[in-house]
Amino acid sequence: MVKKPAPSTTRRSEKSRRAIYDAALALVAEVGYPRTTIEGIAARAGVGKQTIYRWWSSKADVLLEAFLDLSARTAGDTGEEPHAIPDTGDLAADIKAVLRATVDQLKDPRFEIPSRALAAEGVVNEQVGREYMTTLMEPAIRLYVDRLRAAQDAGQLRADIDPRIALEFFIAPLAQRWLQYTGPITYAYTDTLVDYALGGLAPRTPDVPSGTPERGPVGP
């Protein structure tokens, strides 16, 4: 009789792992951060709580990292890069793609609950707050630093600009009217945050000293 090969221990956790992502999700979507919870967590993926302390130590955790996770494999299932802005050598077209996949994402109900829910808790729960910005935002806003500065050597931007600053000309607003339903969450919105403010960080062409006259036309 052909003995039957053990169960891979990496495949099984890797299950679990996915179970505990998807079941987290669905949670968080269905009752909202507050009432989800661990044990909730657990029981909807079908492993021991203990499980789950054993590769997380909050909700929070499982929560982002099952939303960094839906969102590598969501970007792998269309063929793009998961984190990646791209450097064509038109700033404003590069932005624009970006920020138009971003509105996909805001308004993708997989992407937006759970979004949601993070954000609100991180207004009033520090820790959670905290958490998002690092591991959800930092690694997003660095990709935009290193555009910017990309583009200011390249000098399509003022070279006396922050680009630490200058981002959030771009998703700052964004982030608002998505939060806060100020208004709609379009392609053109967008387009038209890089327009405005790309003419404010463009180089200044110098000025014309004042009394000095122009030149005419040179006669024959």
The other form holds:
Number of protein chains: 2
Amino acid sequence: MVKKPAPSTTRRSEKSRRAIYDAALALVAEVGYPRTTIEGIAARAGVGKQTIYRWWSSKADVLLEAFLDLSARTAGDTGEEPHAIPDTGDLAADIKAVLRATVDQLKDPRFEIPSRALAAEGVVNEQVGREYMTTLMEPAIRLYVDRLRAAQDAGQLRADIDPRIALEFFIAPLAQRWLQYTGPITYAYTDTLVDYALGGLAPRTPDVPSGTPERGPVGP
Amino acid sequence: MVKKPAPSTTRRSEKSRRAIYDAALALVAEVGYPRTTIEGIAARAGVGKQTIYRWWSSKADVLLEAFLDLSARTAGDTGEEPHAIPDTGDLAADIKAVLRATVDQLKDPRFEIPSRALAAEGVVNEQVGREYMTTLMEPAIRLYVDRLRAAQDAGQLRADIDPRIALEFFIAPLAQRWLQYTGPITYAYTDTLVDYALGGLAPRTPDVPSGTPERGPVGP
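Got the form predicted alone; any chance of the form predicted in complex with another copy of the chain too?
Following is the full complex, with the preceding chain placed first.
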């Protein structure tokens, strides 16, 4: 059996690609998106500018790919399978597990610092914001939609709920605490979000009858 | 009856203050937070740098006050009373009304453009982010906490819920759609958030009995 060795050009390409990703993430973390340039990334990665232009058409493309690669790597480290949400049959437990892995990722400095730089640019630059959404967030959102649809089939989620909106109760409060410092980010917090969202904030069996008619004939 | 006229220095001060707010908001919208300077604000407002330093100690201070003033003005325009959430006895209706006013404010260009610039800086600059939170968001958050506590007293919100977390279901999904383009911002959307959050995502009376014992003695 003949095992074909990787040609040295492929090895060199892979090494360059990794160096370019690392340089792009380091630069955007240090100087922000507007001051990150293809020239700066090339110099830091020790490659020619043309090497970058051969593979990518813009700095936004380089950065988004570097982030996709980073997300896969940091998610992998935390033990999370990045391409699916587990389905053990217990919706609450499955979502809690995924959110705990997200908490770990948000607090990982390798992820946090460059991600903040890109997210900040997205807030003021709609094109970058929409590409960040489509490339980095939409795949994760689709995993939630799939898991919530399975929960609807299993009778664990109300059939009249739109999963695309429901999933926001799991990801948006955490994102806001991360982006806007509205509160601490802990496992206890994300567990609570899941319990509140599934169970609802209103009482299931009201302690107090609502409406005046039930107060009886004698008014105040 | 003697009505004391406002001294001309007060009128001049008020005019300068307004010019400084307007200049600060316009500049941060145009060039972003990092490139906004006290010198630039002073030049645009037509006042001396010392006039600004007499009232504020830093550009962050000027901007946060300009935003507080802006929030009060844009909230006032939409008919929303910025210092309270209505309590008509109908929690869902009251929160929906407030969120509709927030939708209007987020789409108001006077508010949106400078607010995005400041929010973006907050994502990468923790000090600015925390000041934005404390100065601009915390007062609104306290209004939600107060309204949700009243709802707990009225039996419309579960007594075991922490209002400080529960309110995030109302404000965080909307904030994420605004900051990260995760979806359109409409009244129908915010109304749905309120219904989902209060009612819960899980069925109140499950259609399908959970667990195998209830399936009866004959297995598949």
